[in-house]
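Next up: just one chain, as structure tokens, the form predicted alone.
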Amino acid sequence: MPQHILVTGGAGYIGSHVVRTLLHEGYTVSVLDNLINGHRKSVASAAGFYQIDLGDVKALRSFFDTHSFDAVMHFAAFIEAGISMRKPAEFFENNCVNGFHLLNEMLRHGIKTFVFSSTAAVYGDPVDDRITEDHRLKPVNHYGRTKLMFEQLLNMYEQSYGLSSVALRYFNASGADDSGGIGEDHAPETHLIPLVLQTAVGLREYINIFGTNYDTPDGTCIRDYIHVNDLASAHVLALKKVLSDQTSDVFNLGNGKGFSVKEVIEAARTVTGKKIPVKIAARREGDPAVLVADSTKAKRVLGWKPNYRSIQSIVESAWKWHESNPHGFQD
């Protein structure tokens, strides 16, 4: 009988891609999402869907009382760093307190296998250009702080209750499934690639470049863009690992090479055939010049290998989604 996996936040950008990968791998999948930021249309028809908020403890308890799972993969979180600085209470409640409710229901039903969607934001300002898992943990925004708090909670639950977990810290999730059927649709949108492609389809007049005097080859910030399907494959590999050995761990996920803002824009111009106007703006506070993951550990331990290595291949997949769905899912 296939193992049954619960995916919280499975109607979101990354969660929906993980759900499709799980189904392709033969797992039975149930999705739990409150649809505040997720989209019902993004959930594959083969997955069971339940609209429940993790903060609704009564509904959550009833759900676990009537379903059985082998493991939980947790993506239900608020992610916008800027908003987190204005609304820390909301981020703490959703990213920490609601996750606490989830863990307690798991333990009440004897489920002790967990995969956590964490973030590179737990590292804060980088000490090195390439970040390894033993980099200092010093987040600079409340989003990163809530993710680190939850990682620390997982450590406590492992020591006290025997909960085994894998936390995956990733960098700039990007791209879309090659089918073009699901992709990135945030409100508000703050990620560079979808903003550039929204400019290409005419939803924005121009794209801002925040600073052109960084110590990089072209003067713009360099970031590690990792394709969402590569993230999905890593999550499934992490799931297999923790199901088999019940050993907790943490892994970085990234392409291992960085692309500058100007390189992303030029790739989008090539892929779309559009001019994509730009405006030069002042630097944003807290933007390091270079931020690139060292994913050596994930490759060695999980056997993971990113398939989308060029920025053009990542942008091409995203463009297939944005060109067909310029206004997103239209739920």
Ligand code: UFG
Second form
Amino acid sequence: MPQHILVTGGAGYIGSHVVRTLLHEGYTVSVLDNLINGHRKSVASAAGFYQIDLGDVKALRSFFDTHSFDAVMHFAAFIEAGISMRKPAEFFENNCVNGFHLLNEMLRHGIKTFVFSSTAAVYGDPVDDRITEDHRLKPVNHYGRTKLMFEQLLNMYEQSYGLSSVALRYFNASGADDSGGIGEDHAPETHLIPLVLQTAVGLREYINIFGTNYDTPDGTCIRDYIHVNDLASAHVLALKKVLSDQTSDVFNLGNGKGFSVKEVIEAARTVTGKKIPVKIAARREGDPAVLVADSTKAKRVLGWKPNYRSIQSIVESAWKWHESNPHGFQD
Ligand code: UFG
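Next up, the form predicted in complex with the ligand. The previous block was the form predicted alone.
Next comes the full complex, this chain leading.
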């Protein structure tokens, strides 16, 4: 019998790519999503789809009463760092309280294996060139704080209730499945690559470059763009590990290479053949100059190998999605 995995937030950008990879690997997959930000069309082939809000404890309990799972992968969360500074209550409720309900219902039903979608935002401003998992944890926005609080809850639940979990701290998730059938569709969109490609497609007049006076070679911020399918493969490896050895751990997931905002725009011009006008704008609040991962641990312990190393290959895959779905899923 294939193992049955519940994916919360499975209709979102990263969740839907993980669902696709799990299905390819032969798992039975059910998706639980309130569809506030997710897209039903992105998970057409999952075994079961359940539109439930994790805050609805009654619905959640009866869901777990009638279904059984070998493990839960938890993606459902608010993700926009800027918005978190204006809406800390909503972020705490969704990212911490709703996750707390999920863990409690899992434990009530004897499920003790968990994979958590965390973030590099738990580190805050980097004090090292390459960020390892031992880097100090000092988030600079409420989004990162809620993710860190939840990681701490996982530690408490491991010690006291025997819950085994893997927390995966992603850097800049990007790209799309090469099928062109699923991709990034946030409303509002705030991420660099989709905004650049929306400009290429003609939906935006120009792309803002937030700051050209950073202490970097071309003056623009450097980020570690990691392809969403490379994230997905790491999730499956992490799941296998925690299912087999029941030990908790935390891993960075990044490419290990940084690309500047200007380099991303240049790559998009090459891939799309479009001009992509830019405007120089003020720095965006809370943006560190450089954020680059050291993912040695994930490679060593999980045997993970990212396949998309160049920014061009990442942008190419994203372009397949944006070119054929300029308005996203339209659901
Ligand atoms: N940027 C622009 N113009 C834009 C949008 C972004 O210049 O219109 C710049 C930003 O200032 C930043 C870079 O492009 O320097 C990347 O910005 P994104 O918004 O795409 O991504 P962030 O690095 O801000 O954050 C992302 C995720 C977070 C996660 C973080 C971890 O959105 O959830 O990566 O590194 F925590």
